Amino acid sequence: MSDWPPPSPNLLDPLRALASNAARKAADVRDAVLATMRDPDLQRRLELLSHQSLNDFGFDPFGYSPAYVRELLPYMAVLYRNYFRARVHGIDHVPPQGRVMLVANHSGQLPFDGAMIGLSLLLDREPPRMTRAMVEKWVPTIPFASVFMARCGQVVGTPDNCRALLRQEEAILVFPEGAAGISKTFDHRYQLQSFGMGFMRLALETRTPIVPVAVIGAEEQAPSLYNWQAMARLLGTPAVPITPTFPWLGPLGLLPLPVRYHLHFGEPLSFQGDHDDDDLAIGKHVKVVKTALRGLIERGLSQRTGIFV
C-alpha cells in the first residue's frame, strides 16, 4: 500500500526532454559548423570563388557577392553533408569552364533542390564551379528572401538575364517546370510536367551546351498532400502545400525531412539551329532533353535503397 497513491507525473518532463534533445542537436550543429570552418579543402574553395563584373562594394549587377557566399558556405556545407546527406553521380559532366546551362526537375515545395545543385558545384566539384539560378518572378516579393537570393547569386529568371550571364561563361541552372514542379502533389512525385521552351531557344542562341541534372530526394523532404489553392491565391503565390508537418506546426513545419539527396549529373547534350524556329522545331529538341532527364530520374530512383539512407 506503499506505492499508492502513485507518484504524479510532471507534466514538465516531456518539454524538459524536448528543450534537452534540441540543446545537443544544437551543439552538434555548432560543433559540425566550427568544424567545416576549419576544413582546408573548404578554405581553398572558397578562396577559388570571385567574379569579374565586380562594383567597388562587392556586388555584380544582379545583386551576388562573393564575399556573403564565403561566409555564409560553411553553414550551408552542414546542411549539405551532415544533414541531407548528399550525394552526387557523374558531376565531371559538368564542364570546368565557359557556358553551360543545368537543366534539372522541380521539386519539394520549398526551393532546397537548387541549393542543392549549387552546392555540389562548389564542394564536389574540382575545380569548384559557382552556379546562377533562375527563380520565379515572385520570388522578389518575398521579404528578405528576395535579398538573400540574390546575394548567393541567384537571378530572376528572364531572358534577358539569362542571355547575359551565358555571355559571361556561367553556369546557369534552370527549372523548366517552372512552378508547377515545384507545387506538385504527392501522387505525383517524379513525374515532369510540361517543359517551357525559352530555355532552349536561349540555348540555341547563345550556343550553350546543356546538362541534365535529375534530383532524387526532393520529393519526399515535405510531401505535400493537398495544394491550397485559395490561400496560394490570396498570397500571391503558385501554391500554399498541406503538408504531414504544415500548418500543423507553424512555422517548424517548414522545415524539410532529413531526406538523402541524390544529385544525377547527365553527359552533356549540345543543339543545333535557329532560336527563332517555330515552337515545332524548338519542341523538339526540347523533348530530347526532357527525354534524358527522365532516364536519369528513372535510374536514380531504381538505385536508391531508401528515402532517409
Second form
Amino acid sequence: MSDWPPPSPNLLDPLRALASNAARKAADVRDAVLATMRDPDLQRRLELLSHQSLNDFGFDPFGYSPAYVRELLPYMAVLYRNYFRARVHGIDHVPPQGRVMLVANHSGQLPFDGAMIGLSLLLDREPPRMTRAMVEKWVPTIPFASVFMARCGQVVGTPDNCRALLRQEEAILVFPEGAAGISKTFDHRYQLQSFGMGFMRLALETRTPIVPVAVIGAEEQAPSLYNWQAMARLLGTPAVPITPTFPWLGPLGLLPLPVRYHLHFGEPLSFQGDHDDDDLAIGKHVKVVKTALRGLIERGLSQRTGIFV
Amino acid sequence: MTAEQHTRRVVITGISGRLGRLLALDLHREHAVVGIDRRPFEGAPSDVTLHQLDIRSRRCEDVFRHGKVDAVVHLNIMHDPRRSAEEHHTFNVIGTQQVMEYCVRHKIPKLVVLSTANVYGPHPRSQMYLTEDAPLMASETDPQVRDLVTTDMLTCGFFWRHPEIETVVLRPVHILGTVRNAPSNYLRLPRIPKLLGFDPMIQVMHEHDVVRALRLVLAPGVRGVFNVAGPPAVPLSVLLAETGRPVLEIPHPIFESLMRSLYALRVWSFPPPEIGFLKYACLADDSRIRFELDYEPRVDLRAILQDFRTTR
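Output the structure of the form predicted in complex with the partner chain; the preceding block shows the form predicted on its own.
After this comes the whole thing, all chains and molecules, with the earlier chain placed first.
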C-alpha cells in the first residue's frame, strides 16, 4: 500500500495553528490577569466600597464576602474588559448612594448579563458601588454555583430578602422577566417577556427609585435554537438550550461567544402609590418601566455597529 | 428582684437534661424550682424539689395540683433519632398535651415551651431570615422533626385557645455547649462530613444565652412566639474551621447513602434526614425578642466553640 497517501501536513497545520493560537490567548489572559491584579485603580476601587453589617468573620447576613470578591475581581475584570469588552452608557444615572433598584432585560442562557452589570458598577462607576442581584430560587440547589453566588453578594429573590437589602440602602439588580427572559430562543431576541409585579410592589413600599438597564450583546453570546423542555424537567433546571455549541461541545459549549456588551442605563424613575393595590394599578407602573427599558434597548440596538465590534 | 417575683413557683419539666440543670441553677435562688424528669438530677441544689416521674404518667398531675404553680417551663422534649418513632411521639406530643391540660385544669398563668428554629426547615426557596410567622416546613423533609413541628403547632394553637394563660413558644437556633443534640453530635464527629459544593449560612448559640432568653420570656406579661439566635450567622465551612477538626468533603450523590450506612453502623451519629441542614440555610430572624425584650446574645462564636471544645 505504498500509494496510501501519508497524512498531509496541510491537514494538521490548521490544528497546530489553532493550538498555538489558543496557547497565545491563554498567555494573553494570564498577562491581563496579572496586569489587572497590579492595577492600582482596581485596588483603590475595592477600598472605596463601604462594608456595613459584616460579622467578625467578614460575612454579611446573606453570606456575601468582600474578601472573596476581592480575590475574584481581577479575573472578573478581565472577563469584563478583555473578553466582553463592555461599554457603559449613562452609568451616572445610578445614584452614588442610597437604595436603588436596577431593572434589566435578561438574556444569554447563562447570567453573564447580571455579572456584567455588577462589574460595570464596580469598574466603571465613580465612586464604585456594589450590586446585589436577586437570583432564581433554584440557584441554592446547584453545588458550587450556590456558594459562588452567595459569596459574590447574590441573594435568592424573595420579597423579604429584597426588602431587607433595600433597608440597608443597597443597589438591587432585578430581572423581572426571570427564567422566561434568560432562556428564550434566538428568534425572540431583544423582545421583553412578561414582567413580574413583585419588584414594583417593593419599589412602591420602600420608595426606591428604579433605574432601567438595557443589556445589548448578551442575546448573541449563546444563541439558543431550541429549548429542550422535556430534558429541563428531567434535570430540574429552568431550561436546556440547544445552541450551535451546546451540548455538542460538552461543557466547553457553555462558553459564551465573545460578543461586545453595551450597558445602557436610563434615567431613574420614581413611583408613588399603594404597594398593596391590585395588579391592574401596579401593572400600569410596570408598563412605564417596560416602555422605558424597551426605548433603551431600541436605542442601544440602533447605535450598535456590530455584534463583535 | 421584687418580692412578688421572689415567691414564684416554677415547674421545669425535663430538669435533668443539660439545659434543664442550667436553668434550675440559674433560677433556684430567686424562685421556688420544682422539677419533673424520669432521669435523676445529680448535684441538684437542695432547694430544688425533683419529682422523678415520666411526663406521661398521671402522677405528674399531683405536682401541679398541690402547691400553687406560677409558671411551667416545658423543656421535656426529646430529639433522639436512635429512639423509636412511637416513643418520640408519645413522649413529645402526648407529653406536651398533658402539660397543657394540667395548666388549664389548675389555672397556671404561664407556660413556656422550648421549641426549635429547626421547625422552619432548610428550604432553598424560603427567605433568608425567617420570622416567627413563617410556615413550619421542616416535616416535609424530615419525619424525625415532625413531632417537634407538631409540638410547636400544638402550643401555638393552645396560645389562641387559652388567652387566660400566657403561653410562650421559644424557638432557638442550634444550641451548643454542654448539651447533647444533633448539631453538637455533628460537630463532635472525629472527621466532620460536609457536602462538597454547598456551604449554607448557619446560626449557633450558646446554652447560656438560651437560659438568658428563657429567663426573659418567663417574666410576667410576655407571651407569643419568639425566635432566639446567638452571634451573627456564618458559613458552615467557617464554623467547621473554627472547631479545628478535619473536614471530609463528600460529593452530593454519594453523601446520603454513605451517611445512611455509617449511621446504621453507628460509626456516625448524625441522623441522615437532617442532611438538609448541611445543604440549605435555615436561619431565624430574632429581631422580635431583641426589640421587645432587649435580648442580646453575650457569647460570641469563638467563645461558643472554645467552650464546646473543652467540654466532652
